[in-house]
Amino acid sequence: MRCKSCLSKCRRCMVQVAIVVYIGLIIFALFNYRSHCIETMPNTLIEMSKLDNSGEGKCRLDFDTLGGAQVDIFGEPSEQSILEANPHVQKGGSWRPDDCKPWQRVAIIIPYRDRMHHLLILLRRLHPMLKLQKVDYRVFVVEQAGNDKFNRGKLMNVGFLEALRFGQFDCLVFQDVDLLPEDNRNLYMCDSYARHLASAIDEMRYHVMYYNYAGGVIAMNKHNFRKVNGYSNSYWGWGNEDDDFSARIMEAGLLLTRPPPHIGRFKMVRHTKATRSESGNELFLGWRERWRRDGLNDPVGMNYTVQTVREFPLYTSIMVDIGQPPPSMDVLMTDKSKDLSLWWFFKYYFP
């Protein structure tokens, strides 16, 4: 009898703990909320435009045309067959409608080492799909040189850079290699915020990973980019320069917009996931500190060498030294004290 009154008071207790729980964590979302990311159609950013008459002579969509798209992340593709298949696309990988006056012009800037199969996929779905979306763009891919580990953000940082060598751009749309979209209507364009393209990719079950999430594929005109800093220098290895990004942005005052999740999906081309950084999420405690420092305008962080400029068919290559990651990331944290606390880490994934 003893048995059964502790069994069933263990059971009380644990419904109660349960109740105050779920009470907790209603609490603290209705405490913890954000306005910081909104879900806006594609077309808006068009549709804005014809408000103050700037979209007159500019090229016509018809968002009832386009739509989602077969995409194939297990094919073989060749330059040759991409090429043949996309005759419209020039020397450098690059584009413009002759017809009508585009809405803007578009740098994609892929970071990259040792993918050539996965550049050749996306670049495959690319091409078609920004010529359907009448964009005026150069497809630049920033290769890391040398066998140090991989930066993700700097990269980012070069290619910003070394693509204004090559003029004007309205928009600059920040493109991992390994994904591709399935809806034509996910327009490669920026708006006046930060607009995360990436909404849904098949690897997270279509959804978003988390709240502010800001991974994958990212769209940002110059100003905003400037704005921010750019991305990081400090993550040598992948993980938490797209978390710092975001991070950024929140703190700058930027909406992160996003397509809804049945617009904004991407598939992720399979392959043997890279060796998380060891000091990524500690170094992103002290993000606050050193944004503002660490980033386009540090001169120590981005000292590069271009070493190749090449204009390939479908490309624009960009081979750069980056340098090598520091012995010790504790040179990167310096004064732990201003680092931000496990509880604004907790809010920051789980608002």
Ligand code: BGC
Second form
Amino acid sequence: MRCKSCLSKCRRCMVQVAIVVYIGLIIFALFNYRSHCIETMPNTLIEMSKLDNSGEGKCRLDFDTLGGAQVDIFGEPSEQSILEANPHVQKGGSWRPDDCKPWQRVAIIIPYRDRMHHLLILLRRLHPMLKLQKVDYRVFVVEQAGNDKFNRGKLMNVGFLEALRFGQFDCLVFQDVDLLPEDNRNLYMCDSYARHLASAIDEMRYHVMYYNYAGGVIAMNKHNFRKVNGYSNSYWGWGNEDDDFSARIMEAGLLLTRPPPHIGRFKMVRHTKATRSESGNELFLGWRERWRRDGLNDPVGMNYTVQTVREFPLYTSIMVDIGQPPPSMDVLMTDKSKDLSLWWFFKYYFP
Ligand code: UDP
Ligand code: BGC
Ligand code: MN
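Having seen the form predicted alone, could you now give me the structure of the form predicted together with beta-D-glucopyranose (BGC)?
Below, the chain from earlier opens the complete complex, with every other chain and molecule after it.
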């Protein structure tokens, strides 16, 4: 008798625990609802405009024939061999289709220093792919002069402003020098959000490293790049500048769109990994307080001197002196009381 009531008590207790866990999960899911990153197929980038007949006369792309490509991350291609294989490329690393109207004018911005080997491997891959995609494009290599810490974000901002001096580009693709797209269907074009093209990198076992990851290769139209105030100029050394950029995108209410992983595949040319700058995470904790003034619109942070602009056969080179990191990073830090919490930080990387 006693044992029977004991059993039913136990059962009731288990049901109650199950209900509490279930409600807990629902509440957790509600607060962790992730919706600002979505997958979209590349063909939507050109088919959407067709709805209003603006596609007339535009270049036709047959996605079934584009497909995957053989990507070689080894070998040392010479400039001459790339030129011979790509006779379409015009001075300054540009091209535009002449038998149809291209969908977009695209500037490829590559932040660069001392990686000629990677650059040649990338150019060997990009030029034929962009022609297949019938993009009106020009490749810009934005090189940081001197030996101070590398500042990827500031170079992107400089690349944006300097590229627009060359023409009215609709779309900017911010591209690391060592990442090679493996699929010709991964259109180097913009949508009306922010498009993270490198959605599946081999180094990350062809997965997005984390939900909010926006590094590697990202395409954005000029209106949206201005809306997020470009990249922060404050990250000197490796790490976090792409996270800061991703947070701006989210804060500005833009979606981060990605091609599905079988199309967003990239190979990274192997190189030794840098270690994170010691101020990286700390700076990132203050992004929300800083982002509206630290970026494209900051006259102090955007102080730079273009040393040379040269139109080489395969790319346009912009050599730029972007100054030095401040002697103490404290001047870049915000009022600590306004920093985001560690909980926010944790949720950003592990949503
Ligand atoms: N970069 C460069 N020279 C450097 C450091 C970085 O050209 O000394 C550029 C290059 O475009 C590179 C990007 O910045 O792909 C990101 O740096 P890195 O490849 O070291 O970072 P990862 O994403 O591989 O950790
Ligand atoms: C860094 C990013 C980097 C990513 C992938 C993150 O921890 O903050 O800057 O792109 O790792 O390597
Ligand atoms: Mn790399």
